[in-house]
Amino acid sequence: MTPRSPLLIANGQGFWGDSILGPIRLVREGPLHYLTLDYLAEVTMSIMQKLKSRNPGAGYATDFIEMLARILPICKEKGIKIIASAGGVNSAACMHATGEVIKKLGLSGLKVATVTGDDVLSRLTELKQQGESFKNLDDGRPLAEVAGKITSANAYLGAFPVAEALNRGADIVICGRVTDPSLVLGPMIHEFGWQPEDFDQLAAGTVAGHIVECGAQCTGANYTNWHEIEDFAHIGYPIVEAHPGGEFFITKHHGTGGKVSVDTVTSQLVYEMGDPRRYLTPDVIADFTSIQLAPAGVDRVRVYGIKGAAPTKFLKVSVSYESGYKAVGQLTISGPEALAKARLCAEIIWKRLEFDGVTFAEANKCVEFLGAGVCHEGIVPAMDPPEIVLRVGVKDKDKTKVNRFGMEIVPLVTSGPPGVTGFAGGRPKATEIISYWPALVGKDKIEPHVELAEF
């Protein structure tokens, strides 16, 4: 196969809940070879696992199916392939739902692949017996501390299984937990024939994936100089123009809103950055200090000079576990001395709960006075505005205590100071807290699996 150069890869989803218009506009508004869709944050896997426990047919990104119904005809017409981490913890169900959409649209001859092997929840005991400790990467705690509370455990797979699915002819690739850049790196490996030892090229593809993984964050969204950005409502989602040697360009479709510049790309490059010299992935260690950026025309940035090194022998594992309950409520307090009245309202809540024998540790209480400069406390001067949103919350292992707290907010409307004019969201009820446990597992213990079906 002669590699396409440039290879056009766009990312249309930065998370589960991103605008459905991103991918729809990307396939309609210009040329494209691959559309990637990144759905999975760390906590998302636990949410999906919980959904699957209630319904064996759930556990994947349902937005993906709705979106497919709108873009598949044009993707087939243009030959655009789709790669998505939409499988969550139930890639098989996601594949089935995808097949149903294909049939409903009257399409045929589309090959759908799943990439699995990341879910190790059922294998934790087996893997521990094989010497895997799963100690917490942040503080070294043993996994035994959360035994019986774990809700999900997924290893981050790399890009080569994605490339394998494409090598086998897949038009749509549905992944579980893969690293975010793998969605973009996979088609480069497939098209350019990159090998596991091509560290500089793999590092370049990883950097490209990192730049576009959050969608419009590299085309002007969430950008410090936001006043420079035109037409946020029609902001263009990013496109990678990739070349076999590892050089690539970041751009967007002509005529869309937003901006692609060295500054907007740099802003995204430092997002979620650890050691810039050692950006660790399953396939390569990328040296972000080697990245060279240069303007290459209107809304077009050249990225080149990237260096990579051999990866480690481990994969990162994202473990989620239950760690108690929380509840949060809010009141709007207006009129003169709104801040003082809001402080009094919070004090009343704690005293009334204490009178009823319900107390919370200070570390488990949250009190915020939105509007008085608390979001950037110590940076923005404090104010005494004409209205305040009092946001108050608790967390505890005792669900009954947390629900009791929720009963003491709305009574302040009639039994507190004047000006309590708004109560939002109904009485807050206890909801489960899902906490994050980062760990490692040996690569030799994880076997990615690719399954292909034609519809």
Given for the second form:
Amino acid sequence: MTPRSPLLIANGQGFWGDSILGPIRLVREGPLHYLTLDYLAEVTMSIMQKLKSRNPGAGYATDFIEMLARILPICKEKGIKIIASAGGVNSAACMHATGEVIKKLGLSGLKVATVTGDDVLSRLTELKQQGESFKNLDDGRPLAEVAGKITSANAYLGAFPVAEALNRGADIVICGRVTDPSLVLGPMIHEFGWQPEDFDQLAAGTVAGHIVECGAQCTGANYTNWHEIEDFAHIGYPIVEAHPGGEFFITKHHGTGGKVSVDTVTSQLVYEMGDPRRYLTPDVIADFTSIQLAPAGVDRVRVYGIKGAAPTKFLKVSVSYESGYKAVGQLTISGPEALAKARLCAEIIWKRLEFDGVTFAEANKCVEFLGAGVCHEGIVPAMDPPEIVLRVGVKDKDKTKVNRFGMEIVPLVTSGPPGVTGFAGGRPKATEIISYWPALVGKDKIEPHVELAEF
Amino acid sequence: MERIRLSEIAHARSGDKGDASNAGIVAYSREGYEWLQQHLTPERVQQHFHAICKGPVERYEVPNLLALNFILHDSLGGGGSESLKTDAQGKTHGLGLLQMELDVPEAIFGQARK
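For comparison with the form predicted on its own, produce the structure of the form predicted in complex with the partner chain.
The complete assembly is shown below, putting the previous chain first.
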């Protein structure tokens, strides 16, 4: 079979909570071969484990199922395949729900695959016995420090299991924890027959995935020169035109809003960047200092020259654990002298709590005067604007203390300086803090698993 | 010399990496990049973010993209769900960096401005 060239891969979802219009418009408004949807952030897995522990049928991205109900008929008609990291910690349940949607829509003959093997929560003890330390990648602490508090543990899988699912004929691929660029690299491996040692091509596909993984952030959104961007409301989500040699183009559907230029694409290349020479994935080490960009027509940028090297022997593992509670509340304080009154309000809260025997370490308290210069504190001078939002928060191991704090915010409306309002939302309640523990695991310890079913 | 803001010769984007933020700045021209590579040191960036960044600042050069990537350690109040800050992910740090005032030779500024 001659590979399709260019191969058209679009990303319609940058995170769980992104606009549903991205994917809907991508499949409607132009040609496409693959649609990728990224649902998983670090904390998401922990939330999903909790949902699953309460209900064995939960623990995946339910938004994905609602999305499928809207896009599946047109995807089937146009032959667009879908790859989504929607499986969370329960890909089997996600597959079942996908099957139900297919039946409800009156469709048939669709193959659905799951990619799993990433969930190592139940294997932590076994893997530790095999010599895996899971020490914290940032500060070297041993995992024993958070024993008993761990809520999820997932290894990041690469793109080859995604490609395997496609090789076996999947129309919809539901993944657990795979690296974000794998959703885009997977179909390239499948279509172009790239091998594990084709490092330059794998690096190119990884860079393509990185550029589009945050959806509209490479098509003009979050771009410094926002005045240049037309029609944000109808912004086009990104499309990769991939070629077998590794060269690709970034573009968007004709007639959509936003802009694809060397500058908008470069902005996204530096987003969440670490060491540019060593962008580590399970499949390759991509060198971002090799990337070449050139304009290639209206809303179209050519990306080429990308170099890659052999990957490490490890996979990254994302462990999450419970580490106490937090609460944040806010009040609006009008002028005159909004800033001085807001400072006084914050002081009153801490003093009243202290009077009642409740204190917090300085590092566990937060006071912000929103409107007076918070985001760029120390960079732009603090101002005294016509009104200020006072935002106060605490964190602590003790839930009762955190809830006690929450009770001392709203009373300021009637027991503090004048002009205090905006207490909508009422008394803030303690919520759990889920902390993130990055670690490594030997690649040989993780066996990706692909399962297929036809509906 | 001309007193300018960094935003006149570069654009930026920022995000989070654990409890560090990254702020990538991208020069509009090769001349601007080369001048910034000489003068926009990690020390200078740390001083600029003194009220926000409590740890060291690392710098990586990405000459093919005309970009400098700064890692601002300990600047997100714990990062992720541990942070109590409004900008827990450093989304605004790029624009904060672009506010920096610089004294740039007029000849360089002429070639480096957008």
